[in-house]
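Next up is one chain by itself, shown in structure tokens, the form predicted alone.
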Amino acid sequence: MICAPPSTAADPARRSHSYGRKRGRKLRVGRLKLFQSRLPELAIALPGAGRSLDPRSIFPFAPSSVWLEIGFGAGEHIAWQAAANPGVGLIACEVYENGIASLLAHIEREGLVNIRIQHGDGFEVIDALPEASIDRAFALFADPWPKARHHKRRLIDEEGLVRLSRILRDGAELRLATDHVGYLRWMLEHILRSPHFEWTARTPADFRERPADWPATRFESKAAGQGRPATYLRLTRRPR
């Protein structure tokens, strides 16, 4: 379904992008076949200029709500959420072909029907969505881009929060996670200045422990084994 064009407070000259490498090792034959056969079926067709995307229209059923993950890695988290919440439609954004192939394997193996995939920049989807159309969003263990000259590539900054706040409904939750101390400080600096989000933590356990509906991933477990514990941030979209 095509809707009226979305508005955005972002300056087009400064637009954020979700950066990352596009491919790793050569895909195994089975995953290459999945990539070639299933991705065209599940890929999101972005609307043309001046139009927006009704997220509920891209699923084969009427979802109770729509969630969005930007940069889903190997797809473990979003596949778990899809299986645990079959009535929810999930939009999964990733540039890394090997990660997409991994998610497609989850979808095939687990018979998931409530995931649609954006192979590319997640902000292209964000900009195409209508205002207040998403009920929950995730940006978990995004690349911290540790070098100062690359900080402009970080997913969560003032502009990124503004653009996410536009598509999230009032009261919606934005979940963030990182194992990188420098990126954590950066995110908190921007979050605490943002008029659009409230950080809901009240005790240290609220950001040191994962909620029951937040599964661990292999990346997270590997980081913890290397002495880099994760921090889990849960933000609420303030009323407009």
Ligand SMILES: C[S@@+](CC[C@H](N)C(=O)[O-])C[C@H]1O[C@@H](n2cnc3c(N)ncnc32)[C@H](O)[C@@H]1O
Contents of the next structure:
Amino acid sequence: MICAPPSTAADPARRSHSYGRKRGRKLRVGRLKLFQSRLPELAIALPGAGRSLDPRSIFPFAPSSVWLEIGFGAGEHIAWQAAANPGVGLIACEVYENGIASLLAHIEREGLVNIRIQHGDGFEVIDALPEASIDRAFALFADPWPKARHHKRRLIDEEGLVRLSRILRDGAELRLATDHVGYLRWMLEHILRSPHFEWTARTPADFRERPADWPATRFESKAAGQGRPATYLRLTRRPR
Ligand SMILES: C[S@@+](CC[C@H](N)C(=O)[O-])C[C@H]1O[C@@H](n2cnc3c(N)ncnc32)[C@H](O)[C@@H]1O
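Alright, leaving the form predicted alone aside, put up the form predicted in complex with the ligand.
Below is the whole assembly, all chains and molecules, this chain first.
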């Protein structure tokens, strides 16, 4: 459903974030079929310029809250959250076709009805959502873009935090994770300067230990196996 324009509707001057690869290995027949048959049913139709997307209207039930993950990879984390929180509606954003096909396989296998998918730059859906309309957001192991000339591609920077802060309601949680020391330092510098978020960690265990309601992804396990442990950041959206 399309409703009134948001106060900060999608602005064409804002940076696009479509840098990552769009497809990998050719999809197996089953995955290709899923992609062709299920994605059109579950894909989010973005509203035209100047209009906003009511996130509660895109699910086949009235969700108790709406969560969003940008860059879900193979979808293990968001599928786990969807199964563990059947009353929550989840917006899943990913540019990588093979990752979307993998999430569709989770949805089929596990009979999940509470996920809707943005195939493309997650910030396009973020900018289309109304102010304070999302209850929790995740950006886990986002690409670290280690070369200095690519730092402007990082999802979490001053602009990324502002765009996320607009859609999160007061007190909502933003969960970030990384296995890359340089990106961790970068994120913390931006978070600690941000007027919109508070980092809630009080002891090292709060960012070194994975919370029980935060499943590991294949990406995380592989990084840990290669000697790059994860850091888990939980931020709270400050009151407006
Ligand atoms: C390093 S992977 C991590 C995937 C997953 N979060 C995990 O922990 O396994 C980063 C993912 O973010 C996706 N991505 C990067 N920029 C994106 C954007 N602007 N919108 C949606 N997805 C994006 C990439 O395609 C990639 O799959």
